[in-house]
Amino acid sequence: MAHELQPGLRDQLNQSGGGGQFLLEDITTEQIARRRGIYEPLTESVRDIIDATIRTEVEEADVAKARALVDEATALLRGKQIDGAYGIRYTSRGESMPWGNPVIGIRNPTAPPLFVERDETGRYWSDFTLGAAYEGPSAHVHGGVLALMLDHVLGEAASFDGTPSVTGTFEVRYLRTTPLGPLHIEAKTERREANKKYVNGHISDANGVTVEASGVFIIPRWAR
């Protein structure tokens, strides 16, 4: 998803880079595609393996065989890399590539991932599944991993502005287990007040609602 930034914006992350987390890359939406398109279905090959990984019951010799193919395949992949995190990427248009994020990150493999969706009203929402390596409770999500769904979700919906917003307050309640499978996401801001947005969310599956989350989400000083 695409975020467009206020004006002058773009100049104060570069100015004070955000915290060290932005970066400007001014490169084209083909550019950007292309790079998509490459890592992308690399991203998805690994998080199959990582399913792959926690279900697997063949034997020790075939065991040890995908575990050398993996260790050749990370080891080409170090061949060239960036040092530190991927960061969070801006092109001169606003457009945003959070590629590294654990919610929404198509370079990330621990990523489901989501792709948030936004509709006339302001509402923020996903549909998305959650298999295996999100387990918790026997065949239900992990709490945190849930916590984390929300609270990226709430950011969100409270940048709705284009002003960016970092969580200053968070609660989660657990109203009954969430199973692993699909699963819906949802959330809005309710209110702002001065520096401060107040944002409302849950998680829901084909029975109805499972966690719920409101946060206060403060917009940082190098923002204002």
Second form
Number of protein chains: 2
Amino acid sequence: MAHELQPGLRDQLNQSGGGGQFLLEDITTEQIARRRGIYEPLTESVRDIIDATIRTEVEEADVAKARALVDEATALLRGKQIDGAYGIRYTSRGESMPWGNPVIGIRNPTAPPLFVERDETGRYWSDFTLGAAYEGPSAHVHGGVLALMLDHVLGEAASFDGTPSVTGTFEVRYLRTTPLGPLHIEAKTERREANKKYVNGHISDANGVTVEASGVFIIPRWAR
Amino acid sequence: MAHELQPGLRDQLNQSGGGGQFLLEDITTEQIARRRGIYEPLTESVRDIIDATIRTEVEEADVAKARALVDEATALLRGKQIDGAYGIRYTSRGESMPWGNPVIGIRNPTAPPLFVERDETGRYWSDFTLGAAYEGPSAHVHGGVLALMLDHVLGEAASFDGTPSVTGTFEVRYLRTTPLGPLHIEAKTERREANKKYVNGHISDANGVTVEASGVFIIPRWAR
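Take the protein just shown as the form predicted alone and give its structure as the form predicted together with a further copy of the same chain.
Complete assembly follows, chain above in first position.
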């Protein structure tokens, strides 16, 4: 499923401030689904080998064989590729495909990925699971990874009203260490003052909140 | 090269507060180098396929072939593996191997990785490059990824005096968007008051600072 662009943002796509920020890729909804069907399983397989690469204890010969297979696969994939990074692609219907994103990107193997939901009150949330690739302290999530997830979801929550915004400042308060495994994240814009939006959020495990975050998001001049 | 543990931390490794946090793996310096020689090239190959997975435009048949090769490699690697995540391993000589870490881990394909240097004044820094896997806005680094890198390097800088510490609060100020490509990060502890350390840092590109960060790091009770 493609990601819906904010209505207000859609109109700004080709204007000066957003120049170069968005790539128009005017394909049909069916083509989007077809591409997702091709590339998402590959991404999941690469996520799996990331985990296996960290945890493997096999000997030199098998590691060398595995590496040769990976290099062969990479050569195949590089047979035709885009220049540079993926970008934020969208269709003229306003569907966006942030597929390269390191938090929600369905084509980015480093993303868990998070599937962020929202309700009509402006609450944004996701249930997700973090494994070996996100470890800081033994068996716990790296504090910076929690900051990465919070930065992203607070940013989505800041766009609840359709006005685009960029992160101004962002603060994280660590209450206790967060175990690897199933987690919950949520965020909501608490208030808007002129061109600033104040957004709060947190991450929790089964025993409650482990990290809180607050962000000030700024509506860029071109969108005011 | 193995990572030197802080002298003060080393003595705490088997004490209550650190219980379960560190894994003793008493291998020789030569064995560490041998393992690094086996697993680091594999990790680099997996980093390469992460990038190729995001950027490929090859058709369905080649994607399916690439995926089958990756799955075959994963099965080989999973022939023998550790339970759970990598953990923080160390030797009785005080060398630590944070190889699964998502910022500096030489066995974690999601890490750039950063190689953090330090001088005798307590300044910590690293020059590193971020590509497609770290993109937020088109051709720019995801703000949360910058927070991840800063959280980590500020945390290392907080340990400059050998006392362990955990992140209490952490604030990031975004001055402008940060382009993908070569970047510089640095951090330094500005002062210590009782059991708190105040650490500042920033990330810069060729044109100057793009993001600033401040963190308050707390010395855990067991280490006071």
